[in-house]
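Consider the single chain below, provided in structure tokens and representing the form predicted on its own.
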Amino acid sequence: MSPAPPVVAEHLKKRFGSVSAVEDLSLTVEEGKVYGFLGPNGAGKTTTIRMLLGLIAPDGGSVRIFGHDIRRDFKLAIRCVGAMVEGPAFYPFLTAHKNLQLFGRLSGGVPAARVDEILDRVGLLRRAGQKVGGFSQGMRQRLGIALAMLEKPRLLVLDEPTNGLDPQGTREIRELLRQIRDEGETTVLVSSHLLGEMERICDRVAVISQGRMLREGSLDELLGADDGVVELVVEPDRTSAAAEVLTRRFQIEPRRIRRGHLELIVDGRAGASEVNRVLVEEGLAVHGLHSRRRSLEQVFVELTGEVSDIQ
């Protein structure tokens, strides 16, 4: 028999009053992998994580953490998780490393050395003996996740991970999950606006909006392995010319990135070879022309029509 898998959610509906804030979902998060749990802020993903780690009960539906149920087998279900949900809270007069020594106290005690190692891991080893209350956000967000991994779980839950960092933290952060991804004994699911950087560190991914299941599958699965997007070069007074050639022969309105620059969705029907072909034949100088997959932000676009909070 295989074992089960980190986590699976059936059919999971959360209710605040009149508001459903999640309706009828479910995923399947496989061991050893880093699963992006997308969409814009208010979607319902931390509802949805603080369901899947026994924080709030659902309306209705299951979860299961390596074969668990989080609601009957809590104890069993949570010991090989660790999870930071909504921003960490420490204290604000102890250091770094004395507040993950104190949290460390709740389940047995961690050595020092492991303080110490998991703080040079996320950066903060020389801000070890500061006090926490001088901290700015993104050091609390580092430290966070610090005490997420302190015990070295075989989960590891992250909401949100990259709040309040700058453009290094956040690649430092990026870089932290895909080591922990390749040593292979920890599951990832982080959740995340910023569909770009998931894009960069994810095998698998889930977009959800309003509470809803969208689309779940690989990253190959969502963005396409051979279809994907025309980019263009024409001449810029012929970007108008260009873009009613491309309507009128294959059928899809061409987006306009600038004067002279265009970009063509072509899921099967045009590829670069063509679209060069085409313009040529109606006259049109083509001065660049290449191919790519589409992006986690224009497959979103094209499931919600949404734009706002996707970076």
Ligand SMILES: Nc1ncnc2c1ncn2[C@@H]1O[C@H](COP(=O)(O)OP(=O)(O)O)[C@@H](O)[C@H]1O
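Residue numbers count along the first chain shown, from 1. Just so it is clear, the model here is predicted, and its values are computed rather than measured. If you superpose the two forms and keep the largest set of C-alpha atoms that fall within 1.5 Å, you have the rigid core. Compared with the form predicted in complex with the named molecule:
Core-superposed comparison between these two forms: the Cα of Asp237 travels 2 Å or more. Superposition on the rigid core between these two forms places the CA atom of Pro40 less than 2 Å from its counterpart.
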Given for the second form:
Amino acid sequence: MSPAPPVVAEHLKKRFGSVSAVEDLSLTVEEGKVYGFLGPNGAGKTTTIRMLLGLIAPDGGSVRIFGHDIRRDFKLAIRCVGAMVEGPAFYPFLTAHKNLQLFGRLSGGVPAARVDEILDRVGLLRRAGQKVGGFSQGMRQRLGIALAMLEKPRLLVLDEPTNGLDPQGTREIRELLRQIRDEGETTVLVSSHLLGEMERICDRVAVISQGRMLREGSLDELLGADDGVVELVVEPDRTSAAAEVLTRRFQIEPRRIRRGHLELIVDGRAGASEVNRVLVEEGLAVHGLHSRRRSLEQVFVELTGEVSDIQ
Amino acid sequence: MTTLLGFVRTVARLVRADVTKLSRYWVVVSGFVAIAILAVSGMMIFYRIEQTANVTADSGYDFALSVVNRLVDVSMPIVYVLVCILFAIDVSNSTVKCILTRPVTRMELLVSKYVTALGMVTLNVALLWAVALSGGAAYYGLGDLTENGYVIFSGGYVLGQFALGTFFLILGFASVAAMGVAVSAFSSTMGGAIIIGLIFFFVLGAISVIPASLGLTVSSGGESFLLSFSSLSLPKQPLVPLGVLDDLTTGVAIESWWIPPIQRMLVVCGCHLALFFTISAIGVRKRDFTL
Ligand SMILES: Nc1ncnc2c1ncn2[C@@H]1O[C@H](COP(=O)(O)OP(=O)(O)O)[C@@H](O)[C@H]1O
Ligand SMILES: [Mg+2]
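Next up, can you give the form predicted in complex with the named molecule of this protein, since the form predicted on its own came first?
All chains and molecules follow, beginning with the one already shown.
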């Protein structure tokens, strides 16, 4: 029997009054992967995560964490998990070190050395003795991640870990997640409303909107879904000449034309090199010809047809 | 059996975490400092009054008992306010979600708050006894209880009876504290918990639903009477356990603690405890805690 996957959620449903926050959502997170859970604000990411962690009861569906049902075998399931849900939370009147120690105590106690180690890892060791009340948003966020990682969980669940951080802070957290992934001991489920931000570190992503799963798959599956979109860069004043050559020799209508840039669909790579050869033959200097991967943002816009709410 | 053991262990961990955090929280620390100051100054004032009125206590025990009897009702509202924030402190800081994503169930969390509340009530009463007995020892001495040179009761016996009385007293106050936890279990902010808690405290005190005599015991002309905190003068449930101790220091032995007034108090307090626990259990089970 293969080991149970870190997260198997089936047909999750949750309503708040008349608002349906999550509708028939199923997902499986495989061991050792970074799984991105992406969607705009209000998509139902936090609600889903709260159901995964047993913080709220779903109206329907089931959750298994490493094979343990989160409602029936809560303690067994949750022991494998470290989580930060909807922002960090600490006692402002206690120091960073004391806060971590206090929460560590709830599952039996964590050595002070481990607390220092994890504080060092998120770059807060120098602040260990300071009260959390005086911490900046970024420091709290990092402390929240430290708390989630404190007991070396097999599954790390981070709900919008980069929320409210500046680009530098965001980079640091991305770097941290990349390190965790490379160590390969922890499976990570990370949510974000910044679609572009997470695509660089996720192995798999789920895109949700209005409580429904829009798309789920590996990054290649999602981003490479329209192979063959090629961007062609030529001399700006030869743009129309290039378009004319494409139409005449290949019967290709460029999808979009800007000065010096043409976007077209060719059939695989051979097609691209053929385009290149013919253009040069026709006396047009080709400055660039590259297949253009879509960003998650674009995937999202295509899936929903909406642009609002995404940054 | 193993589940019960696991339950107890988790509750113990939660209580320990509560003690760590509360002993570093200025509101709680100042509350107990206030109780200590109240106890010391109250004890000294009481001695001064006795001196001016030319009444002296029969013994250090007698003095200590009167001090505790007078101060316990004054300190109780302070402890009660601190109990009211027990749950609210975790909800208002959102730390409740960090606790509940550890191997801790909601029921264990709730029970741990009751245990912590009981600890706070006990600490309060213990603090008062410590101060009162120190005063009694300093002013009158605490040896064996004698009359005309004959030993009536040994010091150990008197202290033992005091301890028994304190035990029953704590049970009475525990049911008041239970109300505080119940209010706290429904609150989201500490301010709200304290305000709602105090409203319940005084209203229920006024209609004599909560058992302890929540007021100030004063004596005048040898008669001691209760100045209730509430203005509605419905019959009050007096501090039964301390009442039982009243005659001990004059040489009347306590034959039995299992007397009807104590039994009645235990039944009333037991019902309160069950009621408040049920209410708070429903609240904690149903609540979403993420606001
Ligand atoms: N406790 C709650 N009570 C009522 N509505 C809620 C509650 N939590 C979430 N919602 C609603 O559910 C939807 C999804 O919210 P949420 O899961 O927080 O989204 P996300 O985390 O993706 O931004 C939103 O419309 C939100 O208003
Ligand atoms: Mg959210």
